[in-house]
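Here's a solo chain for you in structure tokens, the form predicted on its own.
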Amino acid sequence: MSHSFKEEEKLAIDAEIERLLLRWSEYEGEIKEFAKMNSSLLRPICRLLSVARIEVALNAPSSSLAPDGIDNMEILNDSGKIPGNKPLIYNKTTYEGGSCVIRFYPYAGTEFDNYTVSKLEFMATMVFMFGGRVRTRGLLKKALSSDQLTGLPNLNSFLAFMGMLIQRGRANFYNAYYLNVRNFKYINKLSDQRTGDECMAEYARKLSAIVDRDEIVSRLGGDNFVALIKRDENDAFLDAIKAIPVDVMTKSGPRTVVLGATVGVYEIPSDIRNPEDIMMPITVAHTIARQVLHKECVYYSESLASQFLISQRVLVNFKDAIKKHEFETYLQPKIDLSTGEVCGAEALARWNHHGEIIGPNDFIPPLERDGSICELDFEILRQSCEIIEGWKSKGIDPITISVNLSRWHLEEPDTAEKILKTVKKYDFDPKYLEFEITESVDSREYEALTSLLAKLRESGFITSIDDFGTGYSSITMLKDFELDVLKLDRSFIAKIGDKTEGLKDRVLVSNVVNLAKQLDMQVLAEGVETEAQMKYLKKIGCDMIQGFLYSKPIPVNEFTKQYMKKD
């Protein structure tokens, strides 16, 4: 049985229709929120075309954004009367591929006229587009704020969670990480681009997975994770994210890789008001952890950041400063023991910035982290030959200038040669520079280092091995290198004055003296400070010392007027 409808019916029906698209067009909320308020909207319409219920069916493919695809049913409209059994259905296709199925049951009894099935298939293509475009709407939302690849919040999310937490009071029992994944790189190799993403996905899951609801982990971009963990969760969540297992598949078989993290901690103070003043903090941390100390987890503190900041600053101003030549040679005497006068110097670098004299331990460090030290050993080589020659045009017979490389030398194979195209260009006697090499050396650089040195005593330069008993390779190294002096380090100096602590150090060092001296090598003693270690370094044949004893390092021309003669 169907109705017939009469002119002021259809007009009625038509202006209910108009009154809710016009609510569609203006509805900005959610897609479950636009479902519940159709099923009033809806009422009217369906009552005067005697609908008893109105499915939507929505499925749709796995995506970034839903990574477990959709597959549910709502209803927008159900009038309480019994449906019949044979609904009007509409199939539309979702733009990512998958189906819209949408059903209108008549009443029990009842069948739907043509009229009725041209407003209904007209309110079907409007249920759909604009069902389609709040979800559109939802899922760009989501966009906005989630990670595509792996589903979690992205940054924006992150510092919004953060903003609810200061809001609240509470961002003080939370403690902020930067995380970035250690060996990822590795799983790139072994796989595929595609195959690293999805390792990436696994991980995000399994990382989201340690999270309570309360708490938030985002990811910021590659293999780099932010998260927000109640404080005392800390020990638990740092153990947990140790070791994260992910499957790979490579060219070779699946396998299994754990993967770990480098972590940087920020206590979140009482007093924090911005929601971004967590990000320098975990950022320095982290790149501490990473960079500068190479522990897996750093926690910030203000005395960390400004070393870091001091280091930053060397870093970032270093080329500008070798252009502009603000790197000095200060020398530092070494004292014959035999005859007390100066036999050589030992060349140090200070940096000269805008007026303020920079001492080795704030630039050293990271210009050695850095690799960048190459270049100011050049540097003072490049000064050094300069003092030499200068000496020698005044009449002035020059002494022995040691000058230092850094280990990082011997990644370069032509180091001997950069080395000896500098010193060609002055004018002396090649014994009057000594090459200092630390002996804290691994058994990877043994070859590199066999070579650089053999090439500089073949060219007549003097050799000697620094910071001598500091590493665990000493005895290894005067067997296997032709070397010239021996440079005790100063922590073997500093007890052998105490005649009740100093045992074993005398002990050792009086030994080592005789070592070198059977193996045919001078000793120098650095870091000498008192006069009794001075005596004891003469009573047991120590050759030169050097140390605050006799001088502090000073500048060229101080050095010059102090202790240099003309002929």
Ligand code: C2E
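Model, not experiment: these values are computed from the prediction. Rigid core here is just the name for the largest C-alpha set that superposes within 1.5 Å across the two forms. Numbering follows the first chain given and starts at 1. First, how it differs from the form predicted in complex with the named molecule.
- Residue displacement note: Asp505 has its CA displaced by under 2 Å between the two forms (rigid core superposed).
- A displacement of 2 angstroms or greater separates the C-alpha positions of Ser50 between the two forms, with the rigid core held in common.
- Superposition of the core reveals a Cα shift of 2 Å or more for Phe225 between the two forms.
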Contents of the next structure:
Amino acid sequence: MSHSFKEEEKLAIDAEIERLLLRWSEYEGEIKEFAKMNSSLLRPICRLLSVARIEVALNAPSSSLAPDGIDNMEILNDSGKIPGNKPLIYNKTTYEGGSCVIRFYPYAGTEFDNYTVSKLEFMATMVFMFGGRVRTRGLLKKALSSDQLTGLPNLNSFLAFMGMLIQRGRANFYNAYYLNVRNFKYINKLSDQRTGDECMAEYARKLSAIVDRDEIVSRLGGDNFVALIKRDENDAFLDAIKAIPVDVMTKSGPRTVVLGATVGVYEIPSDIRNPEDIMMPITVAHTIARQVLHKECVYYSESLASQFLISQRVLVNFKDAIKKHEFETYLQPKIDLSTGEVCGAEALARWNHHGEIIGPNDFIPPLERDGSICELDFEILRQSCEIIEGWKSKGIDPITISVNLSRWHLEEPDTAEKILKTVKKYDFDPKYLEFEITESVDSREYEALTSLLAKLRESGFITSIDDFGTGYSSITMLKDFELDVLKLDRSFIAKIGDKTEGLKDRVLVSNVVNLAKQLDMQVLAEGVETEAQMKYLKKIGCDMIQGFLYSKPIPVNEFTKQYMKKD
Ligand code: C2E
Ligand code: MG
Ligand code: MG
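May I ask for the structure of the form predicted in complex with the named molecule now, the form predicted on its own having been displayed?
Full assembly next; the chain just shown is listed first.
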């Protein structure tokens, strides 16, 4: 039995279809909600066209966005009436080569007439077109919010999750993490890139399995991940990521590699406002863990960050600062205890950065870390040579200036030659230059140090061992090295003036002085701050002292005015 439509019914059908198309064209939501919304939108049209039910079956092959493919059936409208068994069927091909089958079921015992068929054909095309549009938008959104290789959320989603925590006032119940997988390079070496990618995906799967539903882990790219984990779960999370096994198909067969991670942690404060504000602390904490402290895990703190930022500033500006001669030599006098006269000075670097004087504690450690310290040492050496020449040209009898040499110089086989080349440009007796080097532990360095000291001494320079007593190989060094002066570290001097507490240090210091004497070396005590310390050192026969009791390091002009007199 078929129904013939009156004009006003046709008008009503067209009006409903118009309304439907308008809603569809404005729709920007998810595909699931789209199906739900349609069930009420389609109801009046289905009633007018006597459609009992509309089914849409979607089948799509696997693609990078939907790795498992799609096999899905949606009922767009169920009128509650019994459907007939001869549906009108439309087959469409999706853009990824899949199929979309749309079935319109008439009421049981009825058939669609030509007019209805023409309307349903149009409807099928529209369902396919708009459904496809919503689906594509969903896939695109997924692609934009997730990492292609691992399927984990990406940075955008991570920040969106953080934004949601802030909005709900839950941020301070969470810690933020930056993690870098340790030794992933090793996997790439063992296998090819595809295997490497599979291992990364497996690692990511295991990592996300650790994470609860109200937490998130995202891949930034490469072997870098970020995570937001409830603070209560911190210890368990750190423990779990210490060792994650992945299976690698190496060139010589399958193998299991256990991967650890270097982690920067930030305990999110309650006053956080922007999701992006967690990125700097986790990145800084991670960089410090990896490059500075060489630890598995570092927690962010303000003081750690400011230290780190200073050292970054040092490294970024260093080359320029050397070129612009921003490093200045300050001199600290050394006093001969037998005469009470100034007998030498130590050259200590200061950085005059736009009028701000920065001390070595801020710039020496970062320069030591990346090896640029050698350049600074040569700059201070050149300046020290200029100072000696300057004194000579003013008719002032020079005193010996000691220059610090970093242990990095031991890595270069031609350090002695480079020093000689630098000094050659000046015309003074080499006895006016002294080189201070700290004790060495490493056996390879030991040899390099023996040879460097011998070469320097052969050339007429004075050699000294700095901060004596703070390393491990002190006694052996005295036997093997060509040394003129032993500089006793200030940690031994601090207590010797104290009658009760300083007993052990006094025993040590007096015996080191004796030992040095017998080995024909001079002893200088560093960091002398009190009369009592000075008197004790004089009593036990220590040759020289250096310390705040006399003077702190001062600019060259001041030093010359105060301590250097004309012949
Ligand atoms: P250092 O070579 O042991 O130099 C002595 C340090 O002790 C200086 O610190 C000096 O100011 C400080 N000092 C001297 N007398 C006293 C005292 O009575 N009490 C206390 N508490 N401290 C005293 P400064 O100038 O801050 O230098 C620190 C370290 O930085 C130096 O220790 C040296 O290892 C390094 N350094 C400085 N300039 C250079 C340089 O041009 N090259 C290299 N490689 N290292 C340098
Ligand atoms: Mg020194
Ligand atoms: Mg020292």
